[in-house]
Amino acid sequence: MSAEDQKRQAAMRAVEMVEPGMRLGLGTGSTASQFVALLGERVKAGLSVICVATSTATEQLAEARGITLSTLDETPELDMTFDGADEIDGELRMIKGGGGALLREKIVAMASDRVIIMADESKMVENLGRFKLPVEVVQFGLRATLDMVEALASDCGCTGEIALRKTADGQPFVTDNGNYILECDFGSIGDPDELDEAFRFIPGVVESGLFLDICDVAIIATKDGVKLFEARRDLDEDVD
C-alpha cells in the first residue's frame, strides 16, 4: 500500500467520526485534502455540518465540494478539527506547517474540543526534527529574527541550517497571513517543550510548527491496517 493509499485509509476512518450538526475545523495538506474530499461525499449524501478552513487552499477545496463554510468569528467554538502532520512522535507531539498554514491550523485546533490527526506510518518518528521545523515570522526585521531564532535554538541544543522558505520560482514564500516561514533543519529536537518556549521570547516569531499537547487522537494508517492512538495527559483534579 502506497503512502497516498494510507493517507486515504486514515481519512476514511476519520470521516466516520463526523456526526450531523458538528462544527468542524478543516486542516491543510495532502491528508487533510483527502478528508475534505470524503467529507464532501457525505455532505452530498445529506450530512449537515459547518466547517472552518485553515487556509485559502482548503477553503477553495471545501467550496468545490459543496461544504458549508464559516469563520472563527462566526463560529468560535468547534467540535473537532481534522488535520494531518509532517511528523508525530509517540507522545503525539507534532511538527506541522509543511503546507504553510501552521498559524491558522494552531488557532483552529485550539478552538476545538478535540483534534484528530490523520497520517500515514511514514510520519511516525521517535524524535521530532527530521522534518525541517517551520517557524512563521513577520517580514520586518527578518535578519534580526533569524539570528535570534538561531541563537535561542542553539541554547536549547538545536543547531543546523535555518533558511527562508521559497517558492518554485525562487521568491520568498508568503503565508495567507502575509508572513514568511523559516525552515529549521535541526535533525533532532531533544526537548520540544523547551524550544517552543524559547521561540516565545522572540518578538518577530509569530508561531512555530511545534504542536505540543494538541493532538487528542492520532489515526495512523499502516501496512497492517489503521491504528488509533489516544493522548495520555496527566490532569490535576481538584478534590473536595
Ligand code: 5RP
Given for the second form:
Amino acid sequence: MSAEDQKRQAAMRAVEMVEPGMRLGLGTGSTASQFVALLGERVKAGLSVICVATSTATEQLAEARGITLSTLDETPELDMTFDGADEIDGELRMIKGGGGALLREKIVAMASDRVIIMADESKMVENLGRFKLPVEVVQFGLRATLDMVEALASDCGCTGEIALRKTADGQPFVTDNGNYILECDFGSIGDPDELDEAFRFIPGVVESGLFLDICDVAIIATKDGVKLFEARRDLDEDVD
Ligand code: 5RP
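The form predicted together with ribulose-5-phosphate, contrasted with the form predicted alone above:
Full assembly next; the chain just shown is listed first.
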C-alpha cells in the first residue's frame, strides 16, 4: 500500500470520530486534505459541523467541498482538530510545518479539546529531527535571528545547516502570516523540550515546528492496518 493510500486510510478512520454539531479544526497538507474531502462527503450527506482552517489552502479546499467555515475569533473553542505530521515519535511528540502552516496549526490545535493526528507509517520515528525542523521567523532581522537560532540550538546539542525555505522559483517562501521559515537540518534532536524552550528566548522566532504535548490521539496507517495511539496509554486497534 502506498503512502497516499495509508494517508487515506488514516483519514477514513479519523472522519468516523466526527459527531454532529462539532466545532473542528482542519489541518494542512496532503493527509489533512484527504480528511477534508471525506468530511465534505459527510457534510453533503447531512452532517452539520463548523470548521476553522489552518491555512488559506485548506480554507479553499473546505469551501469547495461545501464545509461551513468559521474563524477562531467567532469560534474560539474547538472540539477536535484533525491534522497531519511530518514526524511523530513514541511519546506522540511531533515535527510539523512541512506545508508551512505551523503557526496557525499550533494556534488552532491549542484551541482544541482534542488533537487528532493522522499519518502514514513513514512518519513514525525513534528520534525527532530527521525531517528539517521548520521555524517560523519574522522577516525583519533575518540574519540576526538565524544566528541566534544556530547558537541556542548548538547549546542544546543541535547542529547542522540552517537555511531559508525557498519556493520552486528560488524566492523566499512566505507563510500565510507574512513570515519566513528557517529549515534546521539537525538530524536528531536529543532534547526537544530544551530546544523548544530555547527558541522562546529569540525575539525574531514566531514559533517552531516542534509540537510537544499537543497530540491526543495518533492514527497511524500501517501495512498491518490502522493503529490508534492515545497520549500516555497505547491502544492498538486494527481495522482492515
Ligand atoms: C503542514 C504540516 C503537515 O501536517 C505536514 O507537513 C504533513 O503533511 P502531509 O500530510 O502532506 O504529509 O505540518 O504545515
